[in-house]
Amino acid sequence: MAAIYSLYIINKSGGLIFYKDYGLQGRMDTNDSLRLASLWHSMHAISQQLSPIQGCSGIELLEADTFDLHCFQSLTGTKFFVVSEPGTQNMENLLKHIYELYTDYVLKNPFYEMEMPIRCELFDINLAQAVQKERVSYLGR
C-alpha cells in the first residue's frame, strides 16, 4: 500500500488549483475533491483565528483512524496538503520539496497565470519523481 493517497494545492482564495490521486482504494470524483479542498481551506482559516497562540499558522496535521492529513502553507497563502496512511513520517519535508517544485516549475513558467489551475508538464514529471522517491523510502523502512 502506498504511503501517500493524494496531494492537493489550494490557492489563497480557497480554490483547488491542483489535485493528484496516488491511492489504491478508489479515486474521488471531481466534486468530492473540490469539497475537500474548500472544507480544508475553511478549517485552516478558522483554526488560525481561534488559536490561543499568537501568530498561529493553522492546522499542520490532522490525524484520523484511516488517514493523516499534512499541510504546509506558503507565505503567499497557497496551501499544499497530502493525505497519507496513518503514521506516515517525513511528510513535512515532502511538502516543502513540493513547494520548491511549485516555485521552480510553475511560478517561473511565463505562461502560468496566478491562482489558476496548474498545467505544467515539468512540474508533473518532477512531482512524480519526488512521490516515487518518498514511496521507495517508505517501503524501505
The other form holds:
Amino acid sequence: MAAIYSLYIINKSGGLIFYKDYGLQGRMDTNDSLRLASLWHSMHAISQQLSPIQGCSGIELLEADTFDLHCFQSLTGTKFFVVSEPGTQNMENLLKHIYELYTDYVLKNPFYEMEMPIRCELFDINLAQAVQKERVSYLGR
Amino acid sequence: MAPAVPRSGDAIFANVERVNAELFTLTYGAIVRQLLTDLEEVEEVNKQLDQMGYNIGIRLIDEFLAKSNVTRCVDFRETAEVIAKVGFKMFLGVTASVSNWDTEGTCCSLILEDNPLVDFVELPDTCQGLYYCNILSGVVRGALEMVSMKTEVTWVRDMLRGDDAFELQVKLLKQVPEEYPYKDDE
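And the form predicted together with the partner chain, for comparison with the form predicted alone?
To see the whole picture, the full complex is given below, headed by that same chain.
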C-alpha cells in the first residue's frame, strides 16, 4: 500500500504557504507545521552547501524507516514536498503536477498575494482530485 | 526517473486554450486608453504599464517553467534565447530573435517583427513618448527577477514610433542568488 501522508508548499523565504494532511493522525498544530517547514527550508539550503558537487539543487528524496519525503524546488525557489509511505512510486510526477496546479489556480488568481498562505478553493479542489487519482491509479495496479 | 525534455515554444503554444486575438488587442488598448485618461502624463502611463507588466511577469515565470520544462540556463545567452524562442512563442505566439550582444554577454536585444499587441494601433501626436508595449518590458523584468536576475529592460526601437521593428534591450545588472537563513547572523 502506498499512501501520501501530507503535502507542504514553502515560499522562497521558507514560510509555509500550504499544508494538507492526508494521514490518520489528523492535522498538525499550525505552529508545528510552520516550524517544520522552516526547518526543512534550512536543511534543504544546507544540503546544497554540503554537496561535494557544484551546482547541487538540494535534497530531492529523504528515505526514513517510516516515511519517504520527496521534494521538488522550482527555479523560482518555491518548494513542494510530500511525505509519503516508504516506497511510494510516482511522487516526482505528482509534485510536478501540483506545481502546474499551483501556477494555474494560485498564481493566476489575481487576488492571491504572492508569498502569502494559499487560500484558493479551486486549488484545493483540483489538488484533491490529483491526489485521489494518484491513490486510485496505484490501487488499480 | 528520466528528466523531462524541454518542450518547444510551438508545441506548448499549440496546446494552450485559444482566445480571440482581437479581444486581446482590444483589451490591451482599453487598458492603455484608460491609463492615459486617468494619469494624463505619458511618462506616468509608461511607468504604470511597466509595473503592471512586472506584476504579470512574477506570476508568469512559474507558468512558463512548469509548462516548458526548461532546465536552469547555463549563462545569460541561453536565458535570452529561451525567452525569445520559447517564452515569446508560448505567450504571444510570435518568436523573437536575439542580437546585439555586448562583449561581456550581459546585454542583448530581443527583436520582434510581429507584435499582436499593436494590431490596428497608430499613435496620435499627443502621445509621442508613449511606449505602448511597455507592459512587455515589465513582464520580462519581473519574470527574470524571480529567477535571481536583476535586469533593466528598455525599448530601443518601436514600430509605432516609426521604426522598422520592435527592439527590446535586456541588460543583466546582477545575479542575486537566494539569501540563506544561516548566513544572516552578522
